[in-house]
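Have a look below at one chain only, the form predicted alone, in structure tokens format.
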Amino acid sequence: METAAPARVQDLAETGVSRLPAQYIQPPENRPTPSPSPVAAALSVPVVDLSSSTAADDVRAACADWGAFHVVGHGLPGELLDAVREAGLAFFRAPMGDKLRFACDPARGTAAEGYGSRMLANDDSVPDWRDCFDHHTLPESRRDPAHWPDFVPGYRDTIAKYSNSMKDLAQKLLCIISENLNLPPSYIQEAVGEVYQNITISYYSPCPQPDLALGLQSHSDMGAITLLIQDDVGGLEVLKDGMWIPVPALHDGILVILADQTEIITNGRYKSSVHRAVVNAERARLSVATFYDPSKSSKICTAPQLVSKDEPQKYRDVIYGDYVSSWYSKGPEGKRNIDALLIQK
């Protein structure tokens, strides 16, 4: 655990700063757009009812057109989703001294478990206006609830139960995605191998100059699939046809975000979704992202069934650990890391 913790965004926000500290100011080209264009405002992320007879077709269309979609009818009780959000809020509203007992250790590298603020290894990058708590939840050999807060009643049991439920949902979705591509139902699961799951609760404090900052910079996720819930504040945006589309919260819905390894496995038939988080001056926002990733030793390859003379292989094979190292050292910048794997024709 950290001994000399860096400043937390929440600490800065609660001091009542009237101007954004210089290190958080994004370059002009990365700053949020003041308001969506009429075309962007008319678009919305698809909603798929997994209990519907058309669910598979709806998932196919959402994957092909968006790479991100809400699911309802997923079978997870709304009470569990609420409990996770409430546990996260209780943690971030606790005294700083309690939170720092569970601070991540920078010596353990990027994505270290615990309470932190900075995502990237590169200290020269513009930091996000965000604090977070990262839980290592699967495989169970990585799961040690002693690293999770003990001062929020029921926190550890809630995260463990949520972890197991989200694993089941992710695997159900990957089966549907595989079958939609005429692959065996378990194909993508087996290509990913033993699942490495992290659950990250992010807290975006009110920002004094939200037009100059980002809560989370533009990126596509590095793993296979991400499942996200959020509160009712809003701030998540996905990139669609060059436009940033707001993703309003759907209280009992879960947002599905395709990630880079699924794009590689599907030979680009389904693209990973570029997304970001914007902030506001009035209300804090909370989100919970569950990442379904390969182990770092896994070799990720395009499904040979999706390669042909007319559709040659688009991406080089990659060891997932090498991909992760590149992502964290260079920074995401949209899809720069997966683009680096493109085979030049």
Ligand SMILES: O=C(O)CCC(=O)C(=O)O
Contents of the next structure:
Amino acid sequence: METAAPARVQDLAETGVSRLPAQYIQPPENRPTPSPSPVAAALSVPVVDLSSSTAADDVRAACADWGAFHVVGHGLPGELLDAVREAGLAFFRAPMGDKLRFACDPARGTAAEGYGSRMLANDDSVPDWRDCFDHHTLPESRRDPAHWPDFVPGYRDTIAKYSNSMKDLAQKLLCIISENLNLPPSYIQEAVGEVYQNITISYYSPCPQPDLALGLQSHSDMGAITLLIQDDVGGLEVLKDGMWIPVPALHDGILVILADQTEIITNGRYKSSVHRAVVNAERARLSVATFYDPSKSSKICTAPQLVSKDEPQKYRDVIYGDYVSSWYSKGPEGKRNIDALLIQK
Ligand SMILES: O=C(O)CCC(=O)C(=O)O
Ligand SMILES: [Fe+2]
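Structure of the form predicted together with the named molecule, given the form predicted alone:
To see the whole picture, the full complex is given below, headed by that same chain.
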């Protein structure tokens, strides 16, 4: 556990700073787009009703065109989604002293679980205007609820229940995605191996100069698939054809974000989605991301069925742990990590 209180964005925001502290100022090219172009404003992330008869075709189109889509009709009770959001909010609204009892241990570097602020350990990039709580939830051998807050009633049970439901939903989606590519339904799940699941609750405090900062810098997620819920504040954006498209929350909807290992396994037929979070001056925002990742020792390989003379293998095989190390050392910007695996022609 940390002893000295480290800087948390929420601490800064709540002291009422009127200007953004200099270290949070993004270079001009990374700052939020002042207002979307008419083309960007007309685009929105697709919504797929998983209970509909066209669900598989709709998932196919959404994966090919966007790499990110909302799902509704997913069978998860709205009360469970609300309970997770409420538990997260209760944590972040608690006194700093209570929160710091669950601070992540910097000595554990990128494996740290708990309350923190930085996506990267010891990096020198502009920090995000965000605090977060990361939970190690699967496999069960990694899950130790004693690391999670004890002062919010029901918190630990809610996270455990949510973790199991999100695993089931991620696997259902991976089956649909595999079958859409004429692979056996369990193909991607087996290619990923035993699931390593983390749940990260992000809290974006109101920001004094939101046009100069980012809540979370541009990145694609490193694992296989991410499932995200958010509140009604808004701030998530996905990159589509070079334009940042806002992703407003859909009540009871769950956002699916394809991540890098799915792009590798599918030989680039489906691309991981580049996304970021912007902030605002008025309202704090909460999101909950559930990452479905391989184990560090898993070797991720492109499905041979998706390699042909016309579509040669795009990416080298990779040990997932090596991919994660490179992600943390190079930083997540854009697609630089998956691009480093491109097979030169
Ligand atoms: O807060 C959000 O909407 C995005 C979170 C995210 O992309 C992540 O945690 O990887
Ligand atoms: Fe992400």
